[in-house]
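The chain below stands alone, shown as C-alpha cells; this is the form predicted together with the partner chain.
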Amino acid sequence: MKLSNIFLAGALALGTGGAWADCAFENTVPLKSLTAGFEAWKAATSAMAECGNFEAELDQEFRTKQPAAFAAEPSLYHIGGVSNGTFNPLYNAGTIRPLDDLVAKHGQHLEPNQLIKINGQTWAIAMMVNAQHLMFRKDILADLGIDPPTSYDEVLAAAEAIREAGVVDYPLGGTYMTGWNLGNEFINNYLGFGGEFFDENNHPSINNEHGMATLELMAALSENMDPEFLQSDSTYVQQQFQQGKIAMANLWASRAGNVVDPNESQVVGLVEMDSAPVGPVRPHAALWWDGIVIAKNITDEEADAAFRVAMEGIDTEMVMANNAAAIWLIDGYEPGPLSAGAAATAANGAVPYPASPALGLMHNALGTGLSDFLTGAKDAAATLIDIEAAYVTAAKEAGLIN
C-alpha cells in the first residue's frame, strides 16, 4: 500500500487544479500542515494554501511522523490532518489543543456533526467520513439475474455465478494486503458478526466462535479473489474494477469517485454502490471521519491563524469545487449517487472504527498474523491463539496489560 500510495498521491497533487475562490483573508504567520495525501486533502490543503504563508506536507506515511512532530517544542507543524485512529497517539500524549474557543471565534459556521468532542471538549473538526462498502457492477449482475447482494451469503453465491458465467477475471477483489489493510478486513467483518476484541482488563478475546466465523468467511471470499490478494491494496483494487477485471468489491467509499472517473474508467457508470454486506449483527464495515487538528505547542496567534486558514481550506467553496471527492461533512455538500453505499452502511448500523491503543496493536497483530491462515501455512484454531499471542507480546511490552 504504501508506495504506490506516495505515487499516487504525487500524482494527484499534479492532477487536481484549484478553482475555487480566493481566500477571505491574508495570512501573515507562516504555517505549515501534515496530512494523509488522499484526493480530499489535497483539495482542502490546496485551498487552505491561498491565503498565503501556508506549506502543506501531504504523506501517506503521516501517521509515523505526527506524534513525534507534535511532541517537538516548538510543533514542527502547525495544523494536523487526522482520522479516527490517528487522532488517538495526538491526544493521549497531549500535544493538541482544545478547539472550543476557536471554534466560538472562527467557526461558527460548522455543523455540530463536524464536532469531535470528549467531554463535552471539542477536540478536532471532521471534514468528511469515510467507510468500505459494496460497489458492484450492475450490468453484470442485472444480465445473470441477481439482486444486489445484502449479505455476505448472497456476495459468495452471486460470485459463484459470475465465476461460472466467466464474465470477468476474478468475481471479487479485496483490500487484503498484508499488513494495515489485511487487519482492518478482519476488524470490519469481525464486528458485523457482533464480536468484541478485548474484555475489560484489556486481554484478547477474538478466539471465539464469530472469530472463527470472521477467517472462515475471508478464506471463503480470498478463493473468489485474484491469487495475488495478500498484495492487493486499496488502489490495486480499485484498478481492477476500473479495467474490468472484477465485479465486486467491498472498498473504501473515498475510492468510489476514481472507480467512476472517465477519465481513468472503463466501467463509468456500470458501477453501483450499495451498503457494506451485513453480518448477523451490523455491517462488515467500520465508520471513518478524517478532519483537522490544531498542534499544542504554538503560539496562541499561531494556533488562532491556522485554525482560521484550516477552516478557509474546508469551507463550502472547497466543497461545492471537489464535490466527487469525498463524502463530505461541511455545509453545501450534495450528496449524490456516490455517497449511496456509505449512507446506507451507516443507516444499517455500522459502528464507528473503535479505535483505541489496544486495538491498534490489534490491528497490527492480525494484519501480520492472518496471511498465513490465507496462504494455508495455518489452520484458523492456531491462527487466532498465535494473533492473540503476539498481541500478549506486544501488549505486554506496551504496558497496557501486565
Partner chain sequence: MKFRVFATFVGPSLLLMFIFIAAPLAAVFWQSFHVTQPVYTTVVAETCTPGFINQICTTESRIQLELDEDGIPIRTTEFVGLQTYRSVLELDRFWAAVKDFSWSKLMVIDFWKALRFTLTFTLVTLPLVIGVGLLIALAVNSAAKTVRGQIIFVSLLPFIITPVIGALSIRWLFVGDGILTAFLEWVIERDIAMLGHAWTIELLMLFYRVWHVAPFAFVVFYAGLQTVNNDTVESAVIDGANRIERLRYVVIPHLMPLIVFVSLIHLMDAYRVFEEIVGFRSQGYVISLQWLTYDFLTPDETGNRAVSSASASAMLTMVGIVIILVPLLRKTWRDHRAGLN
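Just the form predicted together with the partner chain so far, so send over the form predicted on its own.
Partners and other molecules have been left off, which leaves just the chain.
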C-alpha cells in the first residue's frame, strides 16, 4: 500500500560525491540503493545522499529489478526499498541479511514496530506505514450522545444505537470481500486478540480461543453491514462513506483523503479518523510498511556503511523536513487530521503485518475459507479446522512443513 502519489514513471538517480553537513558522519564506502520512486523514498534517499559516496536509483519497476540485482555476486545494490508486498521474494531467495547485529551497533533508537522480524530475527527496518483505522461520522455520534468508540465492544454498542435511530442505511462498513480482503480482516482481529498463527515448525495454530473469538467478532460486525458485505472491498466502503450510507468503518488510512474529497463526497467535514479499535492485547489492525533491507552479497564493511547511511536517511531530521510525505514511524512525525488514526493505531501498539512465506499461505486459506462461516454454511469449529487443513496442504507443497 502506497501512501503518496507516484511522481516518477521511470527511473531517477540521485547522488553526491561529498558529504553534506547534515549527515552525522562522512561515508567513505561507495554505496547504491534501489527503491520505488514516490515522494517518501525521494526524501529518504536524498537524506542518505548527504553522507556522501551514495547513489540512489528511484524506479517504479524496482520490484521486478530487485530479485536479480540482489542475487548477483556481488549484489548490484547495497540498500533496497521494500514493502510488505515486495519483501518476500528477496527473503525467500536468501539475498538479504539479518540486521540484528547492525541494529545493536547503529539502530538503538529504532522503535519496536520498526523492526520487521521473522523467527525472531530482524530482516527489515520499517520507516512508514499504511494501516486500517477507525473512521466515523462524528455528527451522528454527537447527535446520539455516543463517545467515539475505542474497542469493538463499544463499536458494536454504537452500531446498535445507530441502527435503532435509522440515520444511515447500515451502521458499519467493512472490507469483507471474499479473498485477500476477508483474510486480512481475520489477521487484523486475530492479532488484536493476541493470537499466534504458527508454532516454531510452521504448523498452524489458529484453531484456539483467539480464533474462535475472532470469528465471533467478525460475525457480529457483519450483522451491521450491507448484506452484500462479501463483495465489499476498500473502494466499496469508501463509496458507502462518501454517499452517506454508513456511519463507521475500520478502513485504510490511504482512503481517508478520498472519503472527504469535496469533489466526490457528501460527508466533507463530518468524518473523523481515530485509532483502530483496541483489543485485549493490541489494536485490531496490522501495520503495512515500507522500509529498507540490506543485501547479503556484499562485504561486512559495505553492510555496516549501508546501514549507517540508511539510518541517516530515515531519521528525525528527514521526517521534520518531509512531514507530509508519509505516515512515518519515526520520531518527530506530526500527523495531520487524515493520518491521525493510523498514527494512533501505531502508537497504541499495533504490530507490522507478519510477512513470511507461511503467513502468505495462511492469508490465502483464510480468504477462501471464511465466507462459509459468515454465510452460515459452516460453524466456527469446522471453519477453523478446514482452514488449517487447507494451509497444511499448501505449506507441504511449498516445503514449509513436512
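Positions refer to the first chain, counted from 1. Note that the structure is a prediction, hence the values are computed from the model and not measured.
Next item on the list: Considering the rigid-body rotation between the two forms, state which of Gly81, Trp288, Trp252, Ala310 is located at the hinge.
Entry: Every other option is far from a hinge; the hinge one is Trp288.
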